[in-house]
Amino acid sequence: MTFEPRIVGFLCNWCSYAGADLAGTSRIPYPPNVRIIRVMCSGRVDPVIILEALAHGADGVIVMGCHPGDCHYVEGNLQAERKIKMLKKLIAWTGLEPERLRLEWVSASEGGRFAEITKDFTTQIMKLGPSPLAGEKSDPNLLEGMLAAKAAAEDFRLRALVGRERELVEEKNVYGEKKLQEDFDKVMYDAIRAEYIRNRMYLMIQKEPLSVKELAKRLDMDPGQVLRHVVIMRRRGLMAVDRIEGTSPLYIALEVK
């Protein structure tokens, strides 16, 4: 049986959706695998919605917006670009292939381009195969990773970094300084890694009390690194000591208010 990918497509109202419509009215053939959702701007596609689609078994997600400089809302498409860049790094931590997510620019007059992109992305997803999160027997570890990724994507820290990237990299601060892109990328990578790990830990201790050593073993991390995350999570009121076995505290998750 031939694998037919299920792809979710978020298309901006002003350009890419019109491009898709042009492909249809011009009778340009393209695979019917993309389920199109029209949005007013690609910048309005929340990262959590994309992760939700992947967590529920979508084999791929594609976001299409206006070409840079042509956005109906000036910089909405550039905001989408920053979000997708962050999301790809976050998805990689879960173990799911980041190639299952793509961002493309399609104008209202590019019906042919829309068809070609759809064909290419469908072919790419077919090569990757069905999502391990599809069907009734989805990978439980991967699903937990996606839940942790969703929680991380909702975090204020990541949202603030994505929102301020252009300001930090392109504009000078009060001292006339600009942050190098590579420096910002490192800050973003470290933030993504930290928030993902903490949310993964939170999900684990929601199920049962665990020690630092047990958390480190499950996460394949150095216990010292895990302990640093525990300290931060306790300061945030996310975990507390449930009991002590021998000399090891066992931690449980606290309800987030």
Given for the second form:
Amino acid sequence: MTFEPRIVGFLCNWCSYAGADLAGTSRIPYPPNVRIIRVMCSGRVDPVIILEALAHGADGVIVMGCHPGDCHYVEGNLQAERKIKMLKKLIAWTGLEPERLRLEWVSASEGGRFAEITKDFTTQIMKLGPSPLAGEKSDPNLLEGMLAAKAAAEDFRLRALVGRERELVEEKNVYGEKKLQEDFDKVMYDAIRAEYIRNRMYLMIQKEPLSVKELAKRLDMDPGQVLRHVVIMRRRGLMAVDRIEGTSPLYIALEVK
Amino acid sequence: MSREKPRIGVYICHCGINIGGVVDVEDVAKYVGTLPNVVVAKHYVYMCSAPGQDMIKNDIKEHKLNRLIVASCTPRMHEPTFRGVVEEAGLNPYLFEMTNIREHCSWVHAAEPKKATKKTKDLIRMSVAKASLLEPLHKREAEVTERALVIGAGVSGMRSALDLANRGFEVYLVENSPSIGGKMAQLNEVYPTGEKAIDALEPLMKAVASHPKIKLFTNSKIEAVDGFIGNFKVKVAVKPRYVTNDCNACGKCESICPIEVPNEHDFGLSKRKAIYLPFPAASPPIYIIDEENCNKCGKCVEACEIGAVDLKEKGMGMEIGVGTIIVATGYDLYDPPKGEYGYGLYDNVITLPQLERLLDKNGPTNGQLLFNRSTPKNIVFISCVGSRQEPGIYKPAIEGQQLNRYCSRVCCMAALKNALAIRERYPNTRVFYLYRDMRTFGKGHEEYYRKASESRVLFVKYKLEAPPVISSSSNGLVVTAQDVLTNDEVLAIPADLVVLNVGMVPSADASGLQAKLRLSRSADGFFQEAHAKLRPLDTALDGIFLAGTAQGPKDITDSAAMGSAAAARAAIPLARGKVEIEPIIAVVNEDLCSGCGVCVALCPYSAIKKDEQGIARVTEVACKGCGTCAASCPARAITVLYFTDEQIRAQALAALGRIPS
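Pass me the form predicted together with its partner chain as well; I've looked at the form predicted on its own already.
Next comes the full complex, and the chain you just saw is listed first.
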């Protein structure tokens, strides 16, 4: 059987959804693989829901909003862009192809463009092949990675950073400083990596107590770095020593209240 | 709140053969009937017809349905229809969900009926997942301040203000420049009647200035806008005029003022003083001192016999409360960059509005077509200057800015009017009209074009790829053009005067206003209407309306019509005294809110504020339900009614094959 990609599309009510309507009115054919969900604004699409769709085996997720400057809600679309930028970096850590997620601008008058993008994205997903998370036997390692990414996207830190990006980069922070975009990107990069790794560690030690060495091996990381995360996670009450084997303490996850 | 068990009715529309001709609706209905919570699944030829609607109403009663899905066209088309049906049957209208299987499915997958049928099943399954989670929502009402604000006192703004005032509503009319009247005051005659522009305009200006219900503020700016439909709070700054209302416009101050600057009313073709009356018919008829150029010598203070000049005058600020706002901020003229068709290089290359001033009896030459003291023998008009610019051929006026891809809609007719006037008044002057396309689509406009042809205006059609070239020779300017109509014959036209038919660009002053009002702009830079076809006067913000060229290029007729229309729209909430508020809004879970304030900064409508405890509070009337706050809340404490996380998630998972529970 040929591969029929399953793609979830989140379309803003005012531009892209209307653009898709126009593709219909103009009878412009495109592949029948995208399942459209109407939202009021592309900025409404929560990163957690995108990760959930991918974790549940979506072969692709596409978010469409108004062109910059055209947003029905002034700049919800730019907020969507910041979220997708963060998500792509986060997804890259899991091992899933970040190209399975795409953001596009389609106006209400661009029926042709909507059809073109849908066709292009479907072709791209066909080339990538089925998601390793689709079907009965999904890759458990990758799934754990996706769950770690989802947990990271649910946590305060990344959400706050994305939510504050505009303010920090375009306006001034409470100390009256303006951050350069590249400085911000660096902070964001570090935060994504740290949050992903800690959530991944947390998922691992939820299943069984593990030593720093074992965690480092599974994460393919330097044990010194893992230890630094362990210190932070212990301070936050996320893990505790379960027992000591030889000279190595084994850590176990603590329930977060 | 305990949720009653969902009992969903699903109605699949054939839409004649639009859906039924592609999708196997019977098979779909059979499948949908097997989904959890679905009590009834039917298909019918036209769900929106009276029998279709009756079927739904009967089934709601008979089967005790408490959720409803219609799978048919786009919700933009019939969502209000079916919400009404649901409501008539006694159900909350927000317990309805629409599945788009026509625009998003049958019309685009007509060649693949099997796949279209499968997609239809998926789409309805997604709707069932969402419908199972729907909650009843209720519209709310808020009181309305029965006053309106009109920003901009050009033709459309004045028309709006006057109509509203005549309906009995108080109107604040705020104009940035020292006089009302707008750009029409600078025109000579108007097409297609040939009437003097100022003669048509003056009665309107007088009516506005003297209306007891209109509070007029010229030389004033909008500082800040807060609030929402029914209850806007607007800060207005009245700039100092340095001349009090006692001024009787005697003109003694002007004659003694030592400073001369280019007169903007004549587009720089004449001079004015630093203390001046904007134009003879200006309203209010009060002089003004132009701060930038005045050297405070005080001669005008001495010359004024009634002591109306006050160099120490301070501006004043005030706050007004209004229920609705009309934005009628107009346009700017395209300012050609130096060198475009010789503009700025040769002084006999002028713009069309400058020509209007030369032909106006109140203009710098008292209406004599004199340029450098003689009447031009050969005049060349060039159309589409600053309009319909195509990449690769034109460059933006300011580097880095976008090209004006749109048609300015008035230049063809405005230039024809002037070409015809010149031919009639100066039969010895030859007029060449170089155009890309001729657009004379209005009432009486084509006839006008014919008249211009008959009066022997010479029309030359140039190609987009080969715009005319202006060069200078010992005998004056030469315009070289390729004439499409004579098989690309190259013409070298001698010209004493070249007139550029400059188009309209979005008002630069309005860009500050855009942020204050939180309006959006369309790709061309003009203010964006809520719907290009059906809601051309509304903005995305309830209670804020557009009139005139603020929304896009249009002529006086259309501007006046739009001014009246916007007044009618803006009067609705004022007349009702109450506004209904859409219940699709953000709600904060106080227990989860961390008080971080991310939502406060992100909300485009300032609809979220922190209370004394630091908890985020949504001002329901101001919230537009975009949901950016919800998707960004670090504590995940916010959701949006009718688009909850739970509902969106359920749809996404159902799209991937999960059967909703």
